[in-house]
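There is one chain below, alone, in structure tokens, taken in the form predicted alone.
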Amino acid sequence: MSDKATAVAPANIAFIKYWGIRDSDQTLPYNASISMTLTACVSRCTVELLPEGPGELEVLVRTDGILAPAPPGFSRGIERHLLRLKTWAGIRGTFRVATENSFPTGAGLASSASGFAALTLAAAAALGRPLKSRELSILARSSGSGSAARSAFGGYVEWPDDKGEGSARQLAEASHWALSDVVAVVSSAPKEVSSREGHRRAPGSQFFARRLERLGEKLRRVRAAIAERDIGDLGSILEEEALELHLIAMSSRPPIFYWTAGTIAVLRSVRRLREGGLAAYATIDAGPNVHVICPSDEEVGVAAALRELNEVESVIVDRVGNGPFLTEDHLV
């Protein structure tokens, strides 16, 4: 007996960051966050349930078209989450899992968000428990990736919502505002300090508490900017948010330095683009790579400028998207 399902889930880029976890067991943040769900940066995950199989979990990763056994550290996170999902579903058995990303893994581009959202959706379907967005958000968050809660919804998303259950909520559909995320990849290598470790260290920064005091007003302004499609107000806040996240990282104990010389070169380029009349604004998650948010009708000019920089390895042109879905295009 075998049940198989495959899901595709997108990464997301946070406008208001969450940085610091107040409850690591439940993956609950100190503050709410707001993000844009993407469409090109995705994870695809196939989960096959083998109820009669006594064997151990098999995890495969496809890279450059080749499936190979996943590294032990990668497999452990998947195994822990699948155990939670089997307990939730009340079903025994073992799994075969295969996964791939369309973008660099572990480089600060939210691959854990898309990966665990895809894993959760596919596993639940293989277990015979199809999920709605809210249920997916709550279960994906239990993986330990808070950002995965946001990848359960399309469009513009806030996490957590005001119902106290740890789910995200959709602020606006993707069709509400045509924004692009032009990603300047200055390093595709996995970062040295994980986001999870960064969250753990964050409260040790002298700037951490002060940021939390000011977040209520910034959340209000970003909600309003999305509702009114105001790229200027949104852009000014998301740039400030990126700087504050990295200020806290750099002042944590011990400090974390995610930026490279390429990061700074891209930030300078984005400033020049604005001086030249393009509505381009930079934000950075926990890594060196820079997301440039702009109206979709300006993405071509932004991407061309970023490709001219010697420090940029590659450019990914992405847009706001509609969220995760199931597919019959299995990896195994």
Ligand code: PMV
Given for the second form:
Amino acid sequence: MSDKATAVAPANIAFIKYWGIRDSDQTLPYNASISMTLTACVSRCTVELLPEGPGELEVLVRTDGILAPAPPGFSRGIERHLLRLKTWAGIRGTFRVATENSFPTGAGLASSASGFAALTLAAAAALGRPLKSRELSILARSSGSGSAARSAFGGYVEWPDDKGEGSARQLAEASHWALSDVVAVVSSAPKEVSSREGHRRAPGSQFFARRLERLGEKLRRVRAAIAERDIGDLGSILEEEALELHLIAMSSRPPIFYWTAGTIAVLRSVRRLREGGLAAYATIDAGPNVHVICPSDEEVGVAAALRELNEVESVIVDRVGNGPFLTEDHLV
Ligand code: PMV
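Right, and the form predicted together with the ligand of this protein, after the form predicted alone?
And the full complex, kicking off with our chain again.
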């Protein structure tokens, strides 16, 4: 018997950030987060369940159309998650996995969220247990990438901090509001400090408790801004949020500096774009690259301005999208 399944899952960009892990065994956050699911930045993953035997897990990565064995560090996270999924399904066997990202890996572009959401959806299908979005959210999160919980849904998504099962939920479908995420890539090199480590250090910042106190109001405003399609209100909060995440990171012990000179050049440029009348607002995850959120009818102007900057290596134009799906378009 051989069962093969392929899933495509998108990255997401957080408007309200998940930063700080309350329960690292269960991957549960200190605070609720809200994001937009993307459409161009995706991971594709094929999982094949092989017959019982002595075989080892094989993990292949496809880059520029070429399949090659994955580096050991990359395979370990996949192996741990597949073990968890086999226990959940009560099925034995070994796997062959092939994976591909449409964007740079490990550079603060949420490759772990899309990667683990795709792996979870494909592996569960290969194990004969296709998942609903809510189950996918819970299982993908158990990989250790909390933001993968949000990639289980399309559109606008909240991952609450309640004491429940830890599933994210959809706030609005993608069709509710056409927003774009124009990513200015200032470095595609993998980051030096993982977000896992950033989450662990966050509560050591003297500003962490204060952030949590004020977050309820910000969450309410972001939910309202999404419901009312108010880019001005959403934009001012998401910029504040990005600065706050990095304030916490820079005041953690030891401090973490994700920004480069290029990051600041892009932030300045976004301010100039606003002065010129574009509704463009910047947010930054755990890396140096800047995500510029704007109404989709302004994405061409925003992308053109960002491409002009010497500090920008490349620009990725992405939009709100519909979430993960299974496909017959296998990688192997
Ligand atoms: O899911 P993780 O552990 O990779 O953490 C993601 C953290 C941020 O991207 C910085 C914020 C977020 O909410 O996506």
